[in-house]
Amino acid sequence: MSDISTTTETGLAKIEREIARRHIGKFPYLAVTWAFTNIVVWLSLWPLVMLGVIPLWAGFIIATLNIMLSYLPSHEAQHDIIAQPGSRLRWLNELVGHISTIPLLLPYRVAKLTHLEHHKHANDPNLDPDHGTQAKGPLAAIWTSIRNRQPGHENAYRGTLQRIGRADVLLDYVVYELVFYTILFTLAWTGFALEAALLWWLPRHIALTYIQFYLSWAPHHPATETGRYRNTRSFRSIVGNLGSMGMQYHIVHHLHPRIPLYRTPQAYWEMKPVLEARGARIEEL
C-alpha cells in the first residue's frame, strides 16, 4: 500500500471499503466442514467411551476441545456469511447455526439476536449483552465468567431479548435446559454419571470460560470505549491466533462483520495502515 499519511478521511474510508470487499462473499468452507466434523466427533465420544473403546480421560479432553470449538461456525451463520437470506444455500447457513452450539446449550436464535445487539452496542454497560464479561485483568476475567454462571446471577441475554421484544425466544432456552438435564439425569440413573459429567457438564463450563475470555473479554478489554474504531482492538495472545480462536484481529470483524473468520488475518494486515490512520486500537505488543 502506498503512503497514506496525506490521505483524507474520505479517501481512507474508500480504501478500507475496497479492502473489505476483496474478502467479503468468500464461501467459508472451513467453517461448514468444522461445524459438521466437530459435532460428529463429540457425539461419537459417547458410545466410544461407554463401550470402553477409548478411556474416559481421553474422551474428556476431546469433548472439552469439541465444545470450545463449537461456537465459531455458528458465529459465521449468525452474520449470514455462509448464505444470505433468500439464497439457494440459506438452509445450510441455518443448519450450521443450529447444530454448532448444541453442546454449549446455546440456542441459535438466542445467540444470533443477542450477538447482533452486541455489535450495535459494543461496550455500552446498559445495552451490550456481553458487557458483563468486563474485568480488570485475565484472572479477573476468568473468575467473572465463572461467577456469571452461578444461580441467581442476572442473565444478560434474557434481559436483552426482553428489551428488544423477543422474549418468545426464551422458550428455546427452556427446551435446551429441559433436554440437557433429562439426559444428565438418565445417564446418572443408568450408571453413567461420570460420563455425563466429563463428556458434557464439565467440558461445557471449561469451554464457556475459554470462549468468553477470548471472544468477549480479550478483544474488547478494558471495554470502556464505544466508538466504532475504539470498541475493540487487535492484540497478541500468548497462544497465538489459533489458540485465541482468531480473535487477535477481532477489530476487523466489528468493522466488517461479513468477512469470514479465516480471512480476517489477511484483511487486517492489508487494512492495518488505514486502521492506524483512523484511530483504531492497534495493540499488538
The other form holds:
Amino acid sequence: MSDISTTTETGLAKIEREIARRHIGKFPYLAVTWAFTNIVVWLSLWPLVMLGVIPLWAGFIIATLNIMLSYLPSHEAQHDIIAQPGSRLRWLNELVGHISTIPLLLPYRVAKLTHLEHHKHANDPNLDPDHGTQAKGPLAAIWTSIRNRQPGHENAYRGTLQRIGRADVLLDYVVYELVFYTILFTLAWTGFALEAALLWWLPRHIALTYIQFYLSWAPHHPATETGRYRNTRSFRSIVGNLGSMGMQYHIVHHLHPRIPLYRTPQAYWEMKPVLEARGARIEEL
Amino acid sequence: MIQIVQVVFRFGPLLFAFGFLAPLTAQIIKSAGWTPPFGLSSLTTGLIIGGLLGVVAQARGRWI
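Could you output the structure for the form predicted in complex with the partner chain, given that the previous block was the form predicted alone?
Full complex below, order starting with the chain above.
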C-alpha cells in the first residue's frame, strides 16, 4: 500500500471500503461444513458413549470442544454471511443459524437479535446486551461469566428483547430450556446422569465461559469506549488466533460484519495502516 | 400455561437439585464404589445432598 499519511479521511474510508469489498461475498464453506460436522459429532457421542464404544472421559473432552465450537457458524448466519435474505441459499443460512447453537441452548432468533444490538451499541452499559461480561482482568472475566449464569441474576438478553419490542422471541428461550431440562432429568433418572452431565451440562458451562471470554470480554476489554473505531480492538491471545476462535481480529468484524470469519486476518493486515490512521484500537498485533 | 412455566422457572434450583443433582450424586457414589453412612442407599444420599444444595441455592439465588 502506498503512503497514506497524507490521505484525507474520505480517502481512507474509500480504501477501507475497497479492501472490505474484496473479502465480502465469498461463500464460507468452512463455516457451513463446521456447523454440520460439529452437530453430527456431538450427537454421535451419545450412542457411542452409552454403548461403551468410547469412554466417557473422551466423550467429555470431545463434547466440550463441540460446544465451544458451536457458536461461530451461527454467528456467520446471524450476519447473513452464508446467504443474504431472498437469495437461493437463504435456507442454508437459516439452517446453520438454527442448528449450530442447539448444544449451547441459544436459540438462533435470540442470538441474532441480541447480537445485532451488541453491534449497534457496543460497550454502552445500558444498551449493549453483552456489556455484562466487562471485568478488570482475565480471572475476573471468568468469574463474571459464571456469576452471570446464576439463577437469581438478571438475563440481559431478556431485557434487550423486551426493549426492542421482540418479547415474543423469549418463547424460543422457554422452549429450549424446558426441552433441555426434560432431557437432562429423564436421562438422570434412567441411569445416565453422568453421561448427561459430561456430554452436555458441564461442557455447555465450560463452553459458555470460553465463548464469553474470547468473543465478548477479550476483544472489547476494557469496554469503556464507544464509537466504531474504539469499541473493539485487535489483540494478541496467548492461545493464538485459532485458540481464541479468530477473535484477535475482532475489530475488522465490527467494522465490516459481512466479512467471513476466515477472511478477517487477511483483511486486517491489508487494512491495518488505514485503521491506524483512522484511530482504531490496534493493540499488540 | 404461562403461570406454570413461571412457577417452574421460579423453583429452578430446587427442580434442578431433585431432577438432576440427586440422581447424579447417586450415580457418582455407585460408580466410585463408595458406601454411604448409616446404611443409606446411594439414591437416598443423593436426594439428601442434592436437596440440601438445592434448598441453599433456592434461598440464596445462586449456586456459588
